[in-house]
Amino acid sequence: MKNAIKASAMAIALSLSTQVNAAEFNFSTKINNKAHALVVFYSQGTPSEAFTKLDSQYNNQLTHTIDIKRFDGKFGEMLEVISTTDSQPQQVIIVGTGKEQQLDKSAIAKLGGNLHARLISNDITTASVVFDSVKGAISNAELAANFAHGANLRDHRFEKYKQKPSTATVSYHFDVEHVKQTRNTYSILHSIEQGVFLARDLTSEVATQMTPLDFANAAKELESLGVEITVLAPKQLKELGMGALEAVGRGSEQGARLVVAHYKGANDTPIALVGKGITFDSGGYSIKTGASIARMKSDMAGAAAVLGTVKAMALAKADKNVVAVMGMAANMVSQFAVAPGDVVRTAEGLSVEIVNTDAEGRLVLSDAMWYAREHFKPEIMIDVATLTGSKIKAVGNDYAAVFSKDDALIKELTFAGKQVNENLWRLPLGYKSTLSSDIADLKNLGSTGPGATTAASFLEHFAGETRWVHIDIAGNALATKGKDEISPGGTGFGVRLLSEWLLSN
């Protein structure tokens, strides 16, 4: 298809990528009458000029059906019309946009994702989307590009272990006002998609196939994009004094790794993104029980998110200096594993009494944060982690929790999250006194107080004087079913948030 942007064409193939086909998007100024379905938008209030024109071509059958079905254009509502006229395509899907002035990036991406799911479920493989006069809070080109973005995000799936993976997808033809502007906008979004897909695939992969070493090898594939990759093994971690990270990985055969991915698209002081990478969390000797342990392959979603963000920036050729520092380990039980009551020394110099081996993420992050500060002297440091179940109790799965004393950074990141449907809710720092230990500088678990806050306050000890934000994405990393622009499995939560923030600030 001429001028089509294929979602697979720009991707750097990863061995763990599982999608057989991918959505295609063609942006032009004409309707494709050969498509299986025509998609047109209907806002609450006065129908658009484009809708009225199309309706006349269908002998007013569209408005007649709208009246019968009492369809009023509420946001997200969809109405299917099978035309009895000679106009093509004969199948028309009317999508409600609510009030046009409320259409922004987050809203239109949701529409794109939900329409894509509707088309797939109806076995529609080609669709012509009339976007030439859709209006909202952003330009028509941005609306169209973000609609395609939402559709392609929903299209992604992880099915490598299925005997018959789905090959269903949709080829889209967009009728837009400004073709070049739309293509350019979508090109950047497409780069972000590839970062999201990487994070999703890494998170969805089973733990025995996504060890710290497997993760490091996946990171090395970004070298072809100009990303500098460094991997430190357990011996090197010990030499650097990174006793907390090394200790968490001690119970597994491979041990821990520190993986560093540096994209230097500018000579500015770098931004450091630090990710928790527990490739499987058994809880150690404080072993997990119940159904939750089956989801613990996703405990490396923070590391996946920051690596995906680096990939997105590299593909977009962004003029940013971004480094991802990822502490990788499998928290397992063995004769070599740390036990409750053990004391480890962090690279910061602080000793930590391990009162609970299931509070291991903060140990991994403490040394990774130290490494980011000492080796890159970043302007800002943001850590991302599936850190605490307490976070889920506090704000649920629709928000990630964010902690910092830096009001400006909180405001910027919260705004960025709203743009891409990765919302943040601020929780307080505090309760540091509950981390005091009789035999060490700190305990790795607060004796009282809210767990998400005490975990964040533990990490604050390792931020130094650097501007720092902690994002707890527990509950955000896996989706059991598709919704909006999210497909089932790993969500890649954090890649779009961080990419939006980096590109906008």
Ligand code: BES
Contents of the next structure:
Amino acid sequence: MKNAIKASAMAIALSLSTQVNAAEFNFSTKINNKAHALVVFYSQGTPSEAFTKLDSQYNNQLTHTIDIKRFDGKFGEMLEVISTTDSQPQQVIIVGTGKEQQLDKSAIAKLGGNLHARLISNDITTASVVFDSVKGAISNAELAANFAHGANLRDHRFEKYKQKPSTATVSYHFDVEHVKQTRNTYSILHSIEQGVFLARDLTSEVATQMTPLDFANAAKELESLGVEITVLAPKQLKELGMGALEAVGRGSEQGARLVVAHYKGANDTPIALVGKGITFDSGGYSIKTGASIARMKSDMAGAAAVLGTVKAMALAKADKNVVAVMGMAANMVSQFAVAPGDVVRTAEGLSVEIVNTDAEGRLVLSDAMWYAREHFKPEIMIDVATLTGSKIKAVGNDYAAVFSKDDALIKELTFAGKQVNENLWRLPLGYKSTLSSDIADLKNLGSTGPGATTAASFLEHFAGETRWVHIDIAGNALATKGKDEISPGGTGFGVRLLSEWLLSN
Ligand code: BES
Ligand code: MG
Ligand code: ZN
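Having seen the form predicted alone, could you give me the form predicted together with this ligand?
Below: every chain and molecule of the assembly, starting with the one above.
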């Protein structure tokens, strides 16, 4: 189809990429009568002119069904009408938008995701969506583009291990007011999608196929987009004094890696994004028990999110200078693994007593943060990590926890998160004294105090004078079922938030 944007993106030649048959978006100023279904929006209050016009073409059968079903346009509610008129398509799906003044980017993306899931489960493969019938707090072009974004995010699947991966998808025809503007807006969102998909695939991939080295190789694929990739092996880590990161990697044969991905779309002071990249967290000698160990392939989701963000910025050709620094290791048990009670020295200089090998994230981050500061002198440093179970107890899986003494940055990031359904909730720093050790400068586990906060306060030692934010995404990284723009598996949480923040600041 002419001018269609294929969501599979030729740009990802990654073996990980699993979108078998991607959703397709065509933008024009007309309805496509040949589609299997027509999608119209219906707001609470007075229906739009476009809706009323369509309704009359369908001999008022839309309002007739609305009355019988007592459909009132609540946000996210959908109603299917099978018309007996000659108007095509005969199948019409009415999407409730709630109050139109409240329809913003995040709301319309949710609707896109949920409509997509509905179309797939109803076996509808082509849909014509009438955007004249929707009004919101943002422009028509932004509404349409963000709707497409939500739909395509929901479309992504990780099914490479299935004998019969699902090929079901939808070809969309969007009837919009301003074609060019819509297409331009979607094109940026499409770049962000590719970053999200990379992060999701890296997170969903099983741990034996996503070792620190596999991750480094996946990062190298971004070189074709002009991203500079550096990989440091255990020997170099030792030479640079990065004893904490090196120690966590010691329990697995490959050892740790530091992976750096630098996209230099501008010459200003870089923004550093630091990611926790534990490709499997067994807990080490402080081994995890019970069900908690089963999902620990996703303990590299922070690294995946920051790499995905760099990919998004590179694809969007954003005028940003962004560097992702990722501390990669598998936290395993072996005769070479660190033992509880060991003392390691960080590159920063501080020594750390490892009282619990399961508090490994802060160890790899401490050296990654040091490297980011030392080599890039960033203006701002943001680390993203599946850091603590305590964070899940505090704010659950729908929010990520954010920590910083920088009120302005917290505000900016929280706002950005709201725009893209990646919500942040602030928790305090503090309880530093609980991290003091008898034999080293610090210990890696607070003796008392709230776990998410003591972990964040440990990291604060390694931020130095740099403006710094810590985002704990434990519980956000892996979804068990689809919802809104999320499909089951890795969620890519953080890519949309960071991309939104970078592009709007
Ligand atoms: N990777 C875990 C945190 C985590 C828990 C992520 C659940 C996602 C879901 C982290 O390395 C860890 O093991 N944290 C421990 C720290 C404890 C030993 C101080 C925890 O939170 O239980
Ligand atoms: Mg752990
Ligand atoms: Zn961990």
